[in-house]
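A lone chain, given as structure tokens: the form predicted alone.
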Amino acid sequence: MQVTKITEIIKEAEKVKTFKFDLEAKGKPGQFVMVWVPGVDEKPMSLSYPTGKMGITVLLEGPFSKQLGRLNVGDRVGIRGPYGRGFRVAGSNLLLVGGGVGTAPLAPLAEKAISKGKKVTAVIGAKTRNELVFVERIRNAGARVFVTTDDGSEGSRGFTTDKTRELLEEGSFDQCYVCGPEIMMFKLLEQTKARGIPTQLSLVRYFKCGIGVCGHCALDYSGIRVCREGPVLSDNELEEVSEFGRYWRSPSGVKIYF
């Protein structure tokens, strides 16, 4: 574990906040961290600066997030990782969809993509335009982008979901990259896979550990370990899984269902 300064912390949206720290980061899109608030927890968050100065983007909800939110420039945490598997660039079109938080991955993987001479389409979708995250960041990477919110307060009124029905009917892509709400991952999942769309997704799991010893975050029934053999999956690799979409296991191991 490095502990390290909070160098820079940017308000991203109502509840989002961006904190960079003093580390160079050598990660990939997709990877996450332990980040450690001494007093409090340690847990997994996605990178949402994987190169240069280390980054993640934290939605401000829970109470270890809650805490990460009160901390300061110039305040130290502990960080170990980037740890896990990341997203794989494939193709030349690319379709990019994320839900909330979620698009924090989502974004630095656009801008991987597009630097490659890739073309890349992204959807990205909250409840409300004050929950949209790094929507001028994906489109100024050069990103053909389509917004989506459930009240309809900016882009188009309903789900990313249906945005990326209406897409798929008009078109096709070499690749789709999801990260956002399980159960959006889960009926995005079905769309793609009908229609022959190879697609990588990225879970989220309770993690102890977070270098596959606990064993905590295996996967129901495949034995796959969200925090090593992911956090991005294929969809291949989920058709062994019973409980994506269905289900997930609280701290104690008790499953939550969706």
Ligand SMILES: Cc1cc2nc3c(=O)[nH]c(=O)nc-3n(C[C@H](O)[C@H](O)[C@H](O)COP(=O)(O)OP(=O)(O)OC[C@H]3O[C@@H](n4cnc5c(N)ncnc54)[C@H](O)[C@@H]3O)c2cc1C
Given for the second form:
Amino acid sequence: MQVTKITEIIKEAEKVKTFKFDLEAKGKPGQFVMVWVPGVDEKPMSLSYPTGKMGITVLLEGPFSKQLGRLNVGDRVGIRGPYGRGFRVAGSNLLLVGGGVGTAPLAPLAEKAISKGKKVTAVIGAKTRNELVFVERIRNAGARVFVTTDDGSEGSRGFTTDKTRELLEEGSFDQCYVCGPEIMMFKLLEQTKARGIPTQLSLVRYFKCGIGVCGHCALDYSGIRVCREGPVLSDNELEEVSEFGRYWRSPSGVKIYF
Ligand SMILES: Cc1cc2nc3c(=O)[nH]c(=O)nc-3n(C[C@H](O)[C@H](O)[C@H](O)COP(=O)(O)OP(=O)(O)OC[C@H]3O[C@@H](n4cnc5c(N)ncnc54)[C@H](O)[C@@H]3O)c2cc1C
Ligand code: FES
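Having seen the form predicted alone, I'd like the form predicted in complex with the named molecule now, please.
All chains and molecules follow, beginning with the one already shown.
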């Protein structure tokens, strides 16, 4: 573990902040780090800035993330990683779909894909406009961006999957990438599977070790460890996973249904 200082804090949305660290990152979009806040806990966070000055983007909602949100520039945290398997850039016409803070790892993916000459369309959704993350960053990277909000306060009213249904009918995407609430990812996968579009999904499970040792994040009944073989999994890999879209396991291993 490296102990490092927070060098910059950026408010991205009402309850979302980006924290940049005094570390040079050599990660890939979709990889994560384990972030330790002394005296509080250690949790996985996707890299929203996987190269250059390392950064993460956090929804300040629960006990750990709220404590992280109280830290200031100059405060210290511990970082392990980057770990896990990130997104693979494949195909030439890409569809990226992000829900809420799930957009965090998709922003650097959009930047990387566009720098490699790929055409990128992104659908970014949130419950309401002040929960939208990285819309401008992804647009500035050169992507065609569509916004959806559940309450219609920005972009089109409805879910990301309402927009993707339209886009998939008109477009000829050859690869899809998604990160967000699992129910959203489950519904999107139904759409892309029906059209035979390869899809990469970034999964969230409760992590303890983060390095493939404890087995807590293993998926029924495949045994795939989300921290090690994931967090980015392909549609094919999920075929063997019976819990996807149904439940996850609490810190004590109890099934929690979505
Ligand atoms: C690979 C990976 C990458 C992640 N990247 C990010 C990121 O970029 N930004 C970010 O804000 N968070 C990210 N998370 C989630 C993060 O690790 C914490 O779970 C989150 O910050 C909540 O922690 P908390 O203690 O603040 O709140 P908690 O009290 O732990 O949780 C708040 C709410 O979320 C629910 N919850 C907690 N854990 C899970 C889970 N595993 N699955 C479903 N629901 C859960 C709880 O029931 C509660 O309702 C990531 C998780 C993983 C596994
Ligand atoms: S969190 Fe321990 S194996 Fe994944």
